[in-house]
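Let's start with one chain on its own, the form predicted on its own, as structure tokens.
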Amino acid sequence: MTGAANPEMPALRVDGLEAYYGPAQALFGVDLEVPEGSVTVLLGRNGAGKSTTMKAIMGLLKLGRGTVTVAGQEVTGWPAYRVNRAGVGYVPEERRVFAGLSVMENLLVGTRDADTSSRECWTHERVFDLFPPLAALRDRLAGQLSGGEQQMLTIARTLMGNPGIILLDEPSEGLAPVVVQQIATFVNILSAQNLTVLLSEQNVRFATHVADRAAVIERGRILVAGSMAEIAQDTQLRDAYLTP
């Protein structure tokens, strides 16, 4: 939690954005904003919109009105590989590994160069440094990992892409204690290179270790947004639409 914001231009904007599955309507006027350098936090009880509004960022669903603003450039209706191209990393909820290619050939899949020379590139031996327990596995079959050890590898080779801003969907879901521990630690060096994180999650507690600012959705609305500290000491929000 010590990345270091730029209020005057978020590093991702969400204005009034309104998405669709089919003809039904899933989100209805979201407004987001992720400051640079920070980690912010989509809280809200399953099926409230989190990974919705995910997906609407990256251009998987259709849209209605609203807009997406990267970086200050304009990216709504993009297809998803120009949004990743603006320097967008998506990890999915589904840990979606290939999971016939070993661990080094999953990272290599994932390699683009960086468009910036501000950051210091991914390489594999970074997400090895940053992710042991992948480094004693680099040739094992991705299908063989265990759920932990799969989204550790998401997260890599979404890093290997070298984004600026990188879409945690729900990082902590079916983990083990020990290893929602290490996602957690993982987030914080990531905040702490400055990367700027946006995850999704319905566990309050893992948000309070990682986020700086957070945002509570329901039913496809923002019902308040703030800092992760105040959020956390709502006890009628959390209550309401929270899960401890």
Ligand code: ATP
Contents of the next structure:
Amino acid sequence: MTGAANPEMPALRVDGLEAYYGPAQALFGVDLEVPEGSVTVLLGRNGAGKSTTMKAIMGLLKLGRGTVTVAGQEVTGWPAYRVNRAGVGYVPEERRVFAGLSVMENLLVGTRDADTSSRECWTHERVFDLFPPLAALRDRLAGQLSGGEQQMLTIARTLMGNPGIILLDEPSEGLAPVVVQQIATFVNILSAQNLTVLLSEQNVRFATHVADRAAVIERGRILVAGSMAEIAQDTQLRDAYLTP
Ligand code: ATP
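Got the form predicted on its own; could you also share the form predicted in complex with the named molecule?
Now the full complex is given, and it begins with the chain already shown.
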């Protein structure tokens, strides 16, 4: 993130954001606050607008009204590469590894110097220290990794760009339960490194293992936001809008 962290200022703030796929409106005034250092989850069912919110933040969709602010700097409508340079790392739902490159080469491709001196930069050594399963695979071609390993590599490569906040779009999607558990551990490690995380998720159980804040989205609008514990305990909300 650019500039020194200010605890008063959310790492990411979205106010009244509207977004469109061509003429079709998909977000209808999304409000979202991601506190610095938090793991915040955007919860919602299929088609609720989770991926759309992330794409809109990243400048990948046509926007209507509303604003996106990163560490106090308004980035609304900036192209994705500039939002990324402002400190936002993005891991889309479909994992993207360079299949013909090794794990190590994938990490090196993702390297970008941080714009701030206030955080320790990510290096491949630091990534391998924190995520030993990737270290063991360092010379393997990325295309030969399992789905879970590719997901870890995609997240690790995004870290190499030294983001202040990382957006993870449904990181557990389509993975076996044991791998989902590894991804949860991975997210907890990121959080322990003082990274701010916004992740999207359908599954409340997974979310409770990683998140401290939650916002529920439905039909392109935020219904409610609060602590993860409060939202997880709201059985009416769970029954109506979420996957337990
Ligand atoms: P999922 O778990 O399915 O990814 P989601 O909460 O991420 O769910 P989105 O993909 O953000 O949902 O979809 C929100 C709305 O936008 C849905 O009504 C969907 O049909 C619509 N939408 C998504 N992608 C497109 C697209 N490329 N063109 C038109 N409409 C789209």
